[in-house]
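Just one chain is shown here, as structure tokens, and it is the form predicted on its own.
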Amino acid sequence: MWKLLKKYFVFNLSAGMEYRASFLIQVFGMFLNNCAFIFFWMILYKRIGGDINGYGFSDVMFLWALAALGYGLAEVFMGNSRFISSIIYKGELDVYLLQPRAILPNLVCSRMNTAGWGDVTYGIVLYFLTQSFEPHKVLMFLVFSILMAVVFTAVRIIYHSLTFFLGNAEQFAGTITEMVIMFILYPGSIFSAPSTWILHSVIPAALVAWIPAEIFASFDLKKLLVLLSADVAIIILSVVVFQAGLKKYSSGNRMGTRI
């Protein structure tokens, strides 16, 4: 399976680089788009003259760096997760069922969104411009970014898998995952109950960004273990929901395979 995933990555990257000008424009365009928000936060903090509910400028930049790198990794390595609903209701899942490999990782890793490289680059650059260079801090940032990529993909899988049961949940799944990204870009302390209950569960912004940011600022082993347990639970839930939905899948009777 790992050899297959490696070949997917090399093939998708080669395909993206086939038109280098287009590839570089997408990457640079995404990087430039993200950079514009730095100035917004700089101006905001300059006018406020302090922090926002305990979040300083550096803390918000950590959220942005984490979100960019985590989201970028998800798009680069698991870019097909955003198309699961479309693949299901069009009957295109048959292609993956024909292959002698685990269906879910094969499905989500078979496509790359080249614009995700812009987010990856932005996240790394932003971190080293605004955060500590201490090795353990860098390691935590990378680990939390990878966890975010995996959990974010798991959330996509859960909501897109509802298409098995509802017929087409593409719009709903897209809205939920966009809301995850939207909320994690703002300080978690500005939200209060009952909205925080939703942001810890249905839209797990706290799990992918706010709690990692707290651990990054002040390491807490107990909180880290709780975070890891919650992440594992979401990943397992995504597999369970997808497998349950797969039992309801009806073939699209489409002639096709992949070599």
The other form holds:
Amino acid sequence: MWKLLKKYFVFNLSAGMEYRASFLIQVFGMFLNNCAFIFFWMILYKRIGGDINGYGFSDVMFLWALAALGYGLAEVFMGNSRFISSIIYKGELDVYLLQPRAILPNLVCSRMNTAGWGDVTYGIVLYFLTQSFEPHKVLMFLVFSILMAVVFTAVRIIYHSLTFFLGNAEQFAGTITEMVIMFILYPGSIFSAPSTWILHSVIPAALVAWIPAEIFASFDLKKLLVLLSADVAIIILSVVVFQAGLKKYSSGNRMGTRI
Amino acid sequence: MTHLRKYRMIFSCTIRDQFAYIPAYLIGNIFFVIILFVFFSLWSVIYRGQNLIAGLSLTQTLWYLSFTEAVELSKARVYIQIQEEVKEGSIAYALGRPYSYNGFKVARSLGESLVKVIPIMLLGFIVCFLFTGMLPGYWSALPFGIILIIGGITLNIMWGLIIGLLAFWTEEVTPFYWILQKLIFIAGGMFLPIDFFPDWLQTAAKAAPFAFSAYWPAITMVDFSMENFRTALFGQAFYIAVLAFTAYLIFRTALKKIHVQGG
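Counterpart to the form predicted on its own, namely the form predicted together with its partner chain:
In what comes next, the whole complex appears, and the chain from above leads the way.
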């Protein structure tokens, strides 16, 4: 399986680089896009002075770096996850079902969104501009970013798999996953119950960013173990929902090839 | 007058077309509600213990965002239409028709945007009212605000026209749009009123064209004065005229690059 994923990565990267100018424009454009919001936070913190419910400027920048790298990794390595709904309702899943590989990883890793490289670059640059260079902090940042990429993809799989049961759930799944990204870019402490309950479950912004940010700021083994357990639970849930949905899948007689 | 009638017809036809998509458009704007919720949560924390920041209250700051977003979210993607027409070559058909290409695009985009802005403003009104209560002076500022919101939309259409016409040279114009959008986000005061900026930056930002798309219409609505209204209106008229003339010059230059090869 790893061999296949490696081949996907190399193939998708070379396909993206085929149109080098377009690739670079997308990467640069995404980088610039993200930079704009940093200005917003700089001005805001300068105006109010102090912090926002315990979040200083540096903490918010950590959220941005984590979100950018985590989201970017998801788009680069698992870029097909956002298309699961359309693949299901168009009957294009047949192509993956016929291949002698595990369906889910094969499905989600078979496409790369080149703009994701802009997010990856931005996340790394922003981290080193605003955060600590201490090796254990850098390691924590990388681990949390990878975790975010995997859990974010798992959330996408769960919601897009609803297409198996409800018909086309593409817009719903897209909205929920975009909400995850939107919420994690703001300090978690500004939200209070009952919205925090939703942000710990249905839209798990707390799990992918706010709790990692707390652990990064002040290491807590117990919290880390709880986080890892919750992440594993989401990943298992995504596999279970997808497999259950797959049993309901019936294709048409659409002919298709993947070259 | 006959000359203007055809653009009025294009404008009203587009309005009728766009009404068909209103339900889908509203569902798509769930994000607008979420943005207002996030910013309400953020500003509520920031305003804790103080009534005014940079001369604005929590109520004014949240309603401000609803007006800047109304201009932004109702934007017609005219640059994409032009880019596609240039790429596909279908622009050649439009050139033979008895109207100005730029005038057609402006009338059509304006019709599209005006249909979109009404539900957005209603949605913004309901959500902001539920979060912070009524904006003081809303009803008296509304007629003036509507004029400036239409002005802001027109200004955005002019930018879209110019960016779209660049497709004659670069084909892919989306990155130019990203840059413009970010300038309106930052320098135009879309998320953060320019009054929050450091003093040295405020003067320049308020005079720049981007502020007349976002800041000026919104600040006139939340902090109404005839002086604000006049500044906003003259600024918008000036920049719309400059951008329309620029678009005209670009189009004329671009026409010389067209080669029609039968078909």
